[in-house]
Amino acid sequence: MQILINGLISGSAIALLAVAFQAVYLPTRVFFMGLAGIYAATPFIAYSCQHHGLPWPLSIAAAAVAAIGLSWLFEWANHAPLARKKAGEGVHLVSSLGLYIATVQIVAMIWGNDPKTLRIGLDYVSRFDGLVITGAQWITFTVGAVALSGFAFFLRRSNLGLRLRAMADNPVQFALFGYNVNAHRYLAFGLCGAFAAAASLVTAYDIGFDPHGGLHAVLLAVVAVIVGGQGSFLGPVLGGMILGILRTQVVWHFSARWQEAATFGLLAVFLMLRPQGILGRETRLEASK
């Protein structure tokens, strides 16, 4: 039971970042690798705010606002101009990767390459009938549960959520109905920044952070998207939970060195046997073009 609980909590952090990636990819078809730069930079902003005397709630809020602003900046300066020029997905990917590299180098120049942590002092531990849950795990679980359930409610019950789903299904028809595609693109990038901040901050509080951890985290998120379902906003949540449980089981029964092999082995199995993911639906060839 302890391994399952640890896996679900670890999967919550992966799911948050997977939803951040999917929030941009589905409506815009942008493979947003700049997300890795946002993920890497966010905890450093919270760290600086804390060390300048701001209370931790204000530090967290400032970091989240900065992450959303940085996501909007990447859209305004890079992806929106490319979209107006009808650039292909490969162009967006390469330019987004450049944004990630530039962001990481700026972060390293300002704060250095040394690992840091947001937690001050020892973490507290809760014990329930043989189960051990740390304070950082409680925070990760709570943030994940609130954010992911809130996003599900937003998608299904709010007008903006329904519009975002409509844009993801058919952006051309969405525009023909008179909706502002550019405004909804900013909505998607804003949601991406918010979820990236949540995932980054809970992970930074739990295990620490450095400027170079963003790319690995985003690759895990992409695997969760593929496993859960590429055509679903909430499929990545399921994919993240599966990855969290798998990686925890591998660490417990074998070694942490086998985590990546197990992760990308699972990805290979899904790409061969069910490329649309668990919650994805098969589409006709002409509909996928």
Contents of the next structure:
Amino acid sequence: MQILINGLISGSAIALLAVAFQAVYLPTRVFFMGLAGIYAATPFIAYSCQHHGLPWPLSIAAAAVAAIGLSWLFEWANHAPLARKKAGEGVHLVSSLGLYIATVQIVAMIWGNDPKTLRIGLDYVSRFDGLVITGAQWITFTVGAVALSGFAFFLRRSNLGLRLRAMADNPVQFALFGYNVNAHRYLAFGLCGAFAAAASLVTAYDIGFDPHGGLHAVLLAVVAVIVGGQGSFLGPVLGGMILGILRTQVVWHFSARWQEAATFGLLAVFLMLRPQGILGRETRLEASK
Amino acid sequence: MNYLLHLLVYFDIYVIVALSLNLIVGYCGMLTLAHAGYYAIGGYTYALLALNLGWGFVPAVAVAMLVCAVLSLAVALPSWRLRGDFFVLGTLAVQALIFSAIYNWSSPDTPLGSWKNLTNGPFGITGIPRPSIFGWTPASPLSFTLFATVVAGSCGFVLWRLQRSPWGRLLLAIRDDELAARGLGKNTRFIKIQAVAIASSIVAVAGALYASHVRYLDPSSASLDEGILVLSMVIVGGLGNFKGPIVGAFVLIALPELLRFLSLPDTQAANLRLLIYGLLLVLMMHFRPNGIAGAYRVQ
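For comparison with the form predicted alone, would you give the structure of this protein in the form predicted in complex with its partner chain?
Full assembly next; the chain just shown is listed first.
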């Protein structure tokens, strides 16, 4: 039971980042590797604010604003101009990878390469019936539950959410109805920045952070997207949970060093046998583009 | 002088890597991040055969090529079903699995090269012997450079002949319109398997050359950073022709060496080098998607 709870909680951090990825991927079809750069940079902003004496809510707000700003900057400087040129998906992917590398190196040059943590001192622990849950786990769980259910509500109930889903379904038709596609792209990138900040900050509070952790986290998120279903906004949540549980089970039964092999093995199995994911409809991959 | 010779050997090695990667990315249109994994497998196979069994360069490299050709199916088979971003992701999974296998296939109490401790994990393999070619060993830096240049030249010649052959033209046809090539009765899936297998076995030669030059091998040569570096080479240099990857290898090896003259502190220099690689990728995609000297742009 303890292992299952741990898996679900670490899965909700993966799910947050997977939703961030999907918020950009579905409406714009940009494979946003720059997300890894945002994920890596955000905790450093919060860390600096904390060290300049700002109270923690302000530090977190500043970090979230910086993450959203960075996401908009990537869209404004890179993806929007490429989209205007009708660049293919490979071009977006490669340039986004370049942005990720550049961001991480700038972060490393400013703050150094060594790991840091946002938490000062030991974490408090609560116990129920033999279950042990740490404070950081509570925060991860609460942030994950609030943000993910808020996002689900936004998609289903609000007009803006409906438009975002419409754009994901058929961007050309969406533009033909007179909606401003560029403005909605900024909305998508903004959401992505906010979710990336949430995922990054809860992980940084729990286990610490360094400039090079972003790509690995985003790869996990993308695996969650594939497993959950790459055609839906909320499929990745399910994927994230499955991945979280699988990874903790691997640690429990074998060893932490086989976590990566199990994760990417799962990805390989899904890509070969069920590329549309658990919640996806059965179409050819290129048909959904 | 030795410094220049050392750079020349690196250039030879990366020319082989970039030219072989170009066969997959530029000629088949399949963006792969797993190539560095095959480079490392080639290096490890050579190192184990030369160190443990005392094999010479030629037979050890032949086995390394065979191993890589067989394992290249892991990249070639997903290409039947996956396109675009999802194919890249599939290759990323292959890369992660190769890295994970090399990093974890170790056990502290068993000798190196035994079934339980094949790769010595994160500690890597030390003391890899210099290549021995029918009894001759290029021991001095100059003779090793000549040897590496001859090896790179022969790999380049093979790839050049392949790309100019009807088979090479067929690859271009499949890249540009797979359905039309199939309509002409070509077995496009089998041709792709052949191309990936040839490219992966040639990169094994580069891995063996690296292992015998540096005489030490650790899992970092299979890392994602290495995969991104070699992909940057072909994208910056240019895809789809013979000169592009050579230019790319030259630029990406010369650049960090030029940075040395700025006398930056060591830690900053490494970051600055990667920062420039990243920015180069972005700028290339915006202003010159063909690369410096390429004939094909990333789609």
